[in-house]
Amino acid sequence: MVAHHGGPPEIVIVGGGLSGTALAIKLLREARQALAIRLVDPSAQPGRGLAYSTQEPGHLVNGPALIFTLYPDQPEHFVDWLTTQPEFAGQPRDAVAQAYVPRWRFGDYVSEQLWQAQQQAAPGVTFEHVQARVEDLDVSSSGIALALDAGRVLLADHAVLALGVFQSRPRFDSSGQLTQTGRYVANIWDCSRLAALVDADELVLVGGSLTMIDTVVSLEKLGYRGTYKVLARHGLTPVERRNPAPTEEPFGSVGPPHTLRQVVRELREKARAIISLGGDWQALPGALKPYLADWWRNAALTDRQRFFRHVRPHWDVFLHRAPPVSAALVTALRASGRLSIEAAIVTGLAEAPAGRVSVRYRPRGSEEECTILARGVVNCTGPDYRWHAGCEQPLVHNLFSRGLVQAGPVGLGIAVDPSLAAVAANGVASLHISVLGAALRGTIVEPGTVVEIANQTSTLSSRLLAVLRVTQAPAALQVS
């Protein structure tokens, strides 16, 4: 990181969610000489992403509050400062560990702690949010120049690609007309489009994930009393998430398996024999938690793709469980005959009469399109990670037609080096550039858990502050 004029070195960081504050804050609290760092993003308060903006308490982060924590070397750092929140004052410790609080709360906590971590900064290290989106960006022997929206340059010495995720966008509507109408929601973050559907008799919301979840708490607590039918890939959904204690050794003493085949047959295998003896098969997830990283890391490329073909949609409910209120909520539906799951891929949406929208689908194992008539559509697909194929934001599509990044190693996210450096389509790790975050995923197989992003954000900051130390840079570019 070399400086270019009387300013100090700059960072820019690209992204406003969890990841990209997350490195913020460590750079704030760890910079011992002069940085200035920027964070560029649209929103109006850093540190909420698309997870933790929602203002719907029926959000719900998707596991206690002790698993929480910016900082791994303090673990019940989120729940000490949730004691000292007003909502939470005399309950016992205990109870308020162990609570799933709503994401806004969470993202209030990261607020909060961007904010200390500016008061506390070392003299001349300094922060600014420069609200704003980055549609390009370019390097050259002198730095990095980023062209942001509103048609204002940034010139940098380093910048850090904080991307978060993006939502999945179906063809389902390619004329748009649906959308307009309404009866085609895109974006489930789009409240006034869900208000409108409240009076529908009966919805179809396409993909079974966390995603749809969060769309049926919302309708429910707008006061939609219609029915779902729910029509995912493979017709799974989230379990509802139990804590008990992780097992011991799931592998035992020799170890975890090297082929993703062995694991997958190792941890049925070891399911079953705990359900066989009266345990709970969610002590598993906790327990692999040590071996995962490694384990991904030394996997070969094959193995990686036959998880994400064959493997993801099945691990996913595994490891990525939900609340138990908002579980509760979804198996009282089914029980009552509200909300149906069927297996099966939508192929497309039309127009139907009487306000209507046709939805073909083929049930999984079939070769035959069905059609069934819905008042609306939600689409509930949650995040999409092939960025390159096709993504919409005009920053990806110039990362990836300039060279400067190329695909993850299964073809998801972006490449990057062991230190977190993007790697370039000649295959040269950037000296200008890094990744953080879900950008990372097939790279690492959870690149968005909280654990995961203090550990990334930590990787980073420590070789961004190392060279800044080595180059003892007395300058940095400013903005135009």
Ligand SMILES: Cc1cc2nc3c(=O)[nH]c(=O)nc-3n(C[C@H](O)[C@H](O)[C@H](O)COP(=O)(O)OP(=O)(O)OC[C@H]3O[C@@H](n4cnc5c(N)ncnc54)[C@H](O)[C@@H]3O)c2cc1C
Given for the second form:
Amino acid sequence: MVAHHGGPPEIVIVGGGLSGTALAIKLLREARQALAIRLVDPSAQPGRGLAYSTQEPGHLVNGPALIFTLYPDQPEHFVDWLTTQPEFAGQPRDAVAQAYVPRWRFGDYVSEQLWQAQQQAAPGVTFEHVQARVEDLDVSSSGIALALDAGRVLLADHAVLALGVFQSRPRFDSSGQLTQTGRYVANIWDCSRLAALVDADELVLVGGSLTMIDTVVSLEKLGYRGTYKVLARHGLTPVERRNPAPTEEPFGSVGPPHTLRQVVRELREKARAIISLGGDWQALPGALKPYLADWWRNAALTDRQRFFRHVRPHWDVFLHRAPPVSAALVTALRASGRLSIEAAIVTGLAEAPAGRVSVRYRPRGSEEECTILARGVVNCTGPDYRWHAGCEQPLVHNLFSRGLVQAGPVGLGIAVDPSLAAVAANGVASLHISVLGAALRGTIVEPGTVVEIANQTSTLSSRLLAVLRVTQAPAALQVS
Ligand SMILES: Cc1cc2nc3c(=O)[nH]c(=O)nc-3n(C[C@H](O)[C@H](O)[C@H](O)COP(=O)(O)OP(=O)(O)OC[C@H]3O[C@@H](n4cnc5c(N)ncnc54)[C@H](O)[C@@H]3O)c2cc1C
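Same protein, different form: I have the form predicted on its own, so give me the form predicted in complex with this ligand.
First the chain shown before, then all remaining chains and molecules of the complex.
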């Protein structure tokens, strides 16, 4: 459907994190005819989202600069940008390419790319950042209507949901009392609440993922000198990321086997073989990338379910490794006895005498519950992908209750067709709503990595411009 109002076609992108901003950049660069692009996000500056808005310099991207680019056809674009930045002045290019930069700086790069794309856009191609939150969305014969928290209504021909991740909120503190006293921090990005724990002597961190590492980095910088007890479901934490050259053909010349069980077995055997020859198993993760998308698309539903139930914690440690400096911090804290990790499920929190929190947990493999006392507890369980069941956002709730979207495979994220159009509750792919980023979890195995987001935005921008009948620039002219 094309413009309902006689003006240029209008696209509203809901969410101005990396995904939404990368799409806006792509549309600005590709459109050769009038097009109105609106990006709705409550933050002051689009391009950062949750991952790249942290100003803590110790919160680093989890890979070398070389793998971060907004433009898959220009793999060194981010490295090129970094070489123009003051902190890298005079440094050899190789060192810049291998640097693990603060996430804030990647956000600077994305914001700058957005600004440049606006300056270079074709006549009539406009961009507006609407600083608000979308609370509701409905489709009518004349297009899409989006209700904002500010009371404003936006009309559009197409809406793209780039809502990012939402934090998992285990209901440990149902009365909210521990949160009120500051002894339970549900959201690690709430810096003042973390700072209030700095004088504690023992903290319990629930969850052992990269979010736990960010928490430890923040607390150490704030001056915390007590101990950390990490209670993580499988007792796993990310290991240091090394970057050996990817191994050739991890599954031999025949490609990956069909079943998850066989894939896991072959990968284990391959890792053992590499190690026995004195090599580094980290040559495997990079080598798997070309196979992942196809394998996941063809995997049986039961295998996808098994993956999330049994394999994912190991997979996350295998794939999402920690920047070397952050991993070294955790290793040093463990060696000094200040940080310990136990495989356990936290079952509840309660107030205890003398300003302490009593933490109930079940060690892995045990039926018995244990209790420990701590000065504070921090939720480091990371993102949740059960949009249908877990996301409390009014917009998401409304989209599901109107039947405009349905849960993706395995109950995760939002279902889409291969062109990223949202699939409604009646099974029909939407002409008006598309989805990007983390909400594709379930359809795409790793939808939130920078490279994957860049690929999604390429697919989506070409389709949107074609559907809205906006002429596109030839690929060679898109980035300057
Ligand atoms: C803490 C953290 C660190 C990460 N580090 C890395 C890394 O080092 N390397 C890597 O490859 N990946 C990393 N990731 C993965 C990361 O998810 C992606 O890199 C990327 O940031 C995802 O961008 P996004 O736009 O999809 O989501 P987000 O960054 O979450 O952005 C979504 C945006 O949508 C907005 N929004 C949500 N709902 C609404 C609404 N109703 N109305 C208006 N706006 C709305 C939010 O306010 C937010 O600004 C990290 C993720 C997290 C959470």
